[in-house]
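Only one chain is given next, in structure tokens, and it is the form predicted on its own.
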Amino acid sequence: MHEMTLVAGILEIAEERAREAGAARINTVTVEIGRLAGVELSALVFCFETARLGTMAAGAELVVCELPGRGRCPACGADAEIDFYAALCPACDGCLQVVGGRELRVASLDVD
């Protein structure tokens, strides 16, 4: 499970920024993640539940904001949405690399 390194990751940027804008309490954290990312969501969600006990986001809520996978034709140069790495382009039937949906970063934060 490697969603708890994540969500150590997460609550790191989190109290850092929060500490750098003069913050005491995190109430929000907000995530971006691609759907190619390779993260179990529920498993995300389970573990900052946990993770973030005795720290300053100890009340926070997580809001998980899911991004689509994108690819992108070399041969024709469609885009097309896509939900596997390997997947085939819809205009052209060439393989689709992969341009988007990998993504995993901390977007937002409400704090007081």
Given for the second form:
Amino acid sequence: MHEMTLVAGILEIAEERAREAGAARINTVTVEIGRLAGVELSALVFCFETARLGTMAAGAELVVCELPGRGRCPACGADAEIDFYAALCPACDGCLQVVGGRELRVASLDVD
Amino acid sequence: MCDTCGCNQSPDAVTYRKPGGHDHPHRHGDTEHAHPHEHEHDHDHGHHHDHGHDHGHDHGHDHDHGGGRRLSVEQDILRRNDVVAERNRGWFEGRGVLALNLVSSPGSGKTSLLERTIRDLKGEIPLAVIEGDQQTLNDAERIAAAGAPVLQVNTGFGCHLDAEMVRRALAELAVPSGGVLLIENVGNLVCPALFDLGEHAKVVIISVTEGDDKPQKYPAMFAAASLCVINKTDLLPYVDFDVEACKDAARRVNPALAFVELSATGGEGLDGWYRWLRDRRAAAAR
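Previous: the form predicted on its own; requested now: the form predicted in complex with its partner chain:
Now the complete complex, all chains and molecules, led by this one.
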């Protein structure tokens, strides 16, 4: 259940940034999560709805933008979109190396 | 509340204990939990949606957005963990310590492998151990009996060690300069893949009593590891486990993964593990 740890990190970053900007409250937190980052999105949203209480984001919505996995073939250099590790290159059947899809980022906030 | 000194700690907080020492719960410094309380508000339900790839982002500017303001943040969620992990890395580097993060599902034989390693190598390589488990001092007691300095981190309900737990453990554990620190993570093939502890390498341990499709089921962990130890090979005649199929599945996730097959209890194959350990230690000392 590392999603709760991630939510603690999300809220910490969001509150820090909102305070710096002199905001009174956070309405929306937008995060970008790669499809290969090992995050269960429903658990993330569930944890957020509990952990936001008592913070500047107490009434905030969590918007999750899911970023696709990206693989590159070391053999032929082809790029492909992937949903899982151990995907094969569509061009030459080599094993793709993961080059994207592990992102865990707070992208933006909507604040008052 | 802590029954030893009366400090106001919750009983499920992370604890740091040595075998024979007193039980003293300490709150994990970086974990702040919001306390649920009576609170009137609209239930805005979070949602997620797919995102087109290679999209642009707003960078470094704020602008008005429907009455409120939009703040561009662009910050890694694990930033704080990763900063502490970098500090740990510096700590290891400054002392010439090789740090290994041992990850596996429960029951793969991590602690047995550590006990055997300590008994076989303690005259040659100074070893110290950080034990991670949700509860109990059991594994730390086994390590202490094998003859290495050890600190038990009980994560309470936590499913993984994080960099801050290791940093705090390092402050209490006598890790010998030029030695090897073995960090036995919580038995879990999912969450520990995500948290950098500052280690030089992750070693994933799988036993032949598990399915040979573990690398396909838990690919993130096999992708993050440098070495895969296949343990309990003495049981191969009795179980349905295809070593080559397991290796092939793991290589598809991580073509650079190295393998050692061994039996921590029977002893066969341990020389390969010790060779890998010596090579990595020499590389860390350079």
